[in-house]
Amino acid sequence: MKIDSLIVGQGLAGSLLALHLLERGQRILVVDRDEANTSSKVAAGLVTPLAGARFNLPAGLETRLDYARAFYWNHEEAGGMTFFHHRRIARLFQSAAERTAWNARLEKERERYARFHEPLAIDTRHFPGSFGGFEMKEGGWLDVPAFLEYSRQRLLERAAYAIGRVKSEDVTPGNDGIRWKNISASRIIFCEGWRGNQNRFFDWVPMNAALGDILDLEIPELAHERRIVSGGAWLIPRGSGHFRAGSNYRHRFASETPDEAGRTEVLQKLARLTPVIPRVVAHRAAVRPVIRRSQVFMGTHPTHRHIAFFNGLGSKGVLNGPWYASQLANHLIDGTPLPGDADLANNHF
């Protein structure tokens, strides 16, 4: 069987990759393991353009989100479905110093800051919120299961997904591209996750993965809000009274299964964000693939043009993963330069 690409991992970076080769007119096949607690089945898939304690808005930030949005909206057009959905975020500054930290970003940027900022309406007597706040516009989630699922079913259509694992020791390369079993590609782009580094190609990258846990809830008194509520821990109401929270980073962790330290951090984050006692319906938890300051890393491998690998989306994965994997669709096809930042090749690890 001869392709133009091999993508190894169907999680958010493989199924973004996947759309824009498709988008493109490439043969793909994605391998996926098709394991049911993998980052991006469990993540909450925040879109949060402010993000931090300092509340930097990033270079390109804006390039990025509004390509993100238009993708998810085409493709959801395309299917006939919602993953996508658009809601505020009333952001509670946790200390003074966050306050002073806003305040100074407002004054220095402050033409470019009025995009993603209102004043703060919200019930002090749910959220306390003693130090203010704002509204955070532009923000949103991404039910990544059910774009996961949109994402194979179109690959399905085109016989381009097959469950398997690939091991790179069985991945032979050559000088017009690779060998795997039956398969002949003009190249392999490895979208592993947290597994990115147990491979002999990208063992070089310092993979710091992090367990995080994510709760399912019920809280009644909260119905009425209808935004996300961020500030040290995050609620995402899902209707009628349920929400789900997190989240927290261990990187220190014996396995990937859910645990009762995981569960009892969240919640004492949660107790921080409202005094209102929730009622735990669900747990999951699952490893998040992080690179060195959770940054996006993508391109061909030093010696192995024929080989390559795209990781590291991490909390930040659904707003900016699109644009990025666009840019690596683009240099993969066409040769174009990769963002130096996200650049295997200008990183030294």
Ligand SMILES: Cc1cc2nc3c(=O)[nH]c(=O)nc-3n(C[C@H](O)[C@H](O)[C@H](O)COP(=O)(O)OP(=O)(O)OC[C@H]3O[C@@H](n4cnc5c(N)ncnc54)[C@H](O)[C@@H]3O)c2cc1C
The other form holds:
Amino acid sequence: MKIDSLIVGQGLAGSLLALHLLERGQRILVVDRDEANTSSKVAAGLVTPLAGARFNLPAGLETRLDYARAFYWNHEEAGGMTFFHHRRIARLFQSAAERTAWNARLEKERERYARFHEPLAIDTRHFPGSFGGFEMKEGGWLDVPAFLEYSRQRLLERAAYAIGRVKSEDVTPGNDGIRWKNISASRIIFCEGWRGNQNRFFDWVPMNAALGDILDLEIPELAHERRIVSGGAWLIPRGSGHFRAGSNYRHRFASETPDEAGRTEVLQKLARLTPVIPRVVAHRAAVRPVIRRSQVFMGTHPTHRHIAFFNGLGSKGVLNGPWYASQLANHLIDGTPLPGDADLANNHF
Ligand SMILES: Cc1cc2nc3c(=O)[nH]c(=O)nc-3n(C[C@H](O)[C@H](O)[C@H](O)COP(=O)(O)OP(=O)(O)OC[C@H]3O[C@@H](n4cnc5c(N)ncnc54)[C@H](O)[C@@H]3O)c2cc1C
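Given the form predicted alone above, I would also like to look at the protein as it appears in the form predicted together with this ligand.
And the full complex, kicking off with our chain again.
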């Protein structure tokens, strides 16, 4: 079998890249291990334009945000389904220092920030938030499992999906492409998530993976709240008093199985957001692929130009991923340069 691109992994990264390559008329095959618990399957899927305690708006954020929203919307139209949920975010400051940082940002870049915020009105019985806050516009969350399933269906329609494991040892690089089993491809792109450097071609990439816990909660007292509420922890309303809550970053972990420590950490963070006691309905954990903060890294191998990498989506994968996938698809097909900050070739780890 001869194809253009073999994609390893159908998480968020592999799915985004696959949809872009299909759009460009490429013959592709995506091979995925079909694990029950992956970062993409567990992710909260939040899109938070003003993330972090310093409310930084990184260069190009608006481009990536607009691109992501249009991308998900187009695919929702194509699939006749909804997976991206626009929601405002009630952002509560956790300290006076955070409030000061926010005011300083506004002072400096009022015009650029105007698009993203409005004054906050919130029920202080349930969210005391004694340092105040603001209402963040243009946020939301992607139902990542629904998006993955949509992508898988698109691939199955084109006989472009298979369950299996691609071991880098079984991939043979050649002058015109690669071989894996009975497949010849012009290129292979590894989108393996947090195990991305357990691969003989990319074992030099320093993964800094972080285990995270997510709780499904019942909180009938907050059933009226339609916004995502965030400040240290976050709560995503799922309807009828059901919420998803998280999360934490554990860079040292013995196993990926949800444990008491993870559950307690999330509940403690949540207790600082609201005094209401939730009932825990479910607890899941998975490992985020982090390389350096939430910086995407991608590009071709320094010596094997038919072997490529797309990883490091971290906790901003839903927002950043679609635009970076479009850049990688253009690079692989047309040879256009990659964004410098993300290009593996520029990063001497
Ligand atoms: C608790 C938690 C909360 C999060 N919250 C958010 C959030 O709010 N917003 C956000 O944007 N992001 C969030 N994330 C991060 C988000 O999940 C990631 O950015 C993104 O999903 C990573 O996608 P990926 O495809 O790189 O990796 P993965 O999801 O790990 O996918 C990799 C896929 O490749 C497969 N695979 C690996 N190796 C092979 C192989 N050799 N052969 C075949 N298949 C293989 C795996 O089985 C898997 O299906 C969160 C993550 C966690 C864990």
